[in-house]
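This document opens with one chain alone, in structure tokens, the form predicted alone.
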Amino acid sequence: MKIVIISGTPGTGKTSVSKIITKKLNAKMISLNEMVLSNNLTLSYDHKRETAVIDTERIIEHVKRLVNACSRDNINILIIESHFSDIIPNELIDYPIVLRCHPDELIKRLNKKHYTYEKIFENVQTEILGSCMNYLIEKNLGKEIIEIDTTDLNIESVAEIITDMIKYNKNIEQFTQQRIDWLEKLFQEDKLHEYFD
């Protein structure tokens, strides 16, 4: 079985890419957000963040219970998807993705989906800093990591180019060679000031 995970900053895509790609490849989907909610998997709430705080373990034995059923079940693929999936451990990862988004997009995006200010500018940080990516760089997971720029590419593109990505080993070269720094961009831009008091 093969074992993609999806992560990236919340407004980036996972959610809506993970699902055109498990209708397309008739893959199985857990998304950790969801996962969490259902089965009470957390340990308090932050009002002050408006974020619930995880609870790492019970999730991790959750998702090796998943996965061992995925695999009594004979799923071929596993999509998790999350802005914390790089807590999945290392061994249970084939295909690490990062999905990213540039911050004035980002911006947009989350104010459709109805965040509030300080929401929308804690999520653009963690953006601009390349935050998800650096956790997984941080697991030495010792595979390549792919990072795809969803700003300016829909919702069908992107879950194109991942299916691709994992049925015909296509294209992964062309999003592991570069990495993706909204910093030095926003730096050299002179505007690091309208993100970071």
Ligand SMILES: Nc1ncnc2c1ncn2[C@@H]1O[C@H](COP(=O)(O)OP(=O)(O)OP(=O)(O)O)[C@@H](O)[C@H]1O
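Here the structure is a predicted model, which is why all the values come from computation and not from measurement. Positions refer to the first chain, counted from 1. Each form is matched to the other, and the largest set of C-alpha atoms that superpose within 1.5 Å is called the rigid core. Compared with the form predicted together with the ligand:
Q188 shows a C-alpha shift of 2 Å or greater between these two forms [criterion: core-superposed Cα displacement of 2 Å].
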Given for the second form:
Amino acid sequence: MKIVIISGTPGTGKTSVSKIITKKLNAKMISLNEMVLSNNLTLSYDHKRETAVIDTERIIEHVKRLVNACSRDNINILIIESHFSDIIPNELIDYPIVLRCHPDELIKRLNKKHYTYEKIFENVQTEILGSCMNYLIEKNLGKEIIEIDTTDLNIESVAEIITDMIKYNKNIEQFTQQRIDWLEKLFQEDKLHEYFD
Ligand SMILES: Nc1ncnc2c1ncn2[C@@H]1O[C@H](COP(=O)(O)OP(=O)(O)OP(=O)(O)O)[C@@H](O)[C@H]1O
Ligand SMILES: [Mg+2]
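Pass me the form predicted together with the ligand as well; I've looked at the form predicted alone already.
Time for the whole complex; same chain goes first.
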């Protein structure tokens, strides 16, 4: 079984894209956020940040049990998606993928999800700093991380790129040898002041 990890800042399209890939590849999908909520895998609630503090240890135990069950059921491809996918142990990651999105477009997508102004700003800054990518880099996976800029792609196209990579190893180099740097891009566009005081 191959395990695909899809990470990225909220709003980059992880869930939408994963649902399509799951169908296309006849795979199984785990949405960590949903799993945490339905199994109460939290430690506490951070009222200031309006977010739950996740219980990483119990989440990993849970994921390992699901991975074993998928192996037993002869599932070929398992997709695990979440903005905290980096908590998955290295040995369980075959394809590490991070979805990226230009801050201007990310604001639009998060608005569609009715996030508060504070939450949108927090997430957009996280995306500008490339936090999800950096967490995966810090894991020293010993394999290239696939980074896809979804800004000008529709959900179907992103799903197709990933499906082709997994099925045919198509275009992998194209998506592993770039480094998306929104800080640099916003600097060039003279927009940094819009996002940082
Ligand atoms: N490539 C895309 N082009 C246009 N809109 C998109 C794209 N990807 C996602 N969206 C839209 O952005 C919103 C966020 O998508 P989605 O919920 O899949 O993101 P997510 O990464 O799973 O976020 P979260 O981490 O909050 O679960 C949705 O309204 C979705 O329709
Ligand atoms: Mg999601």
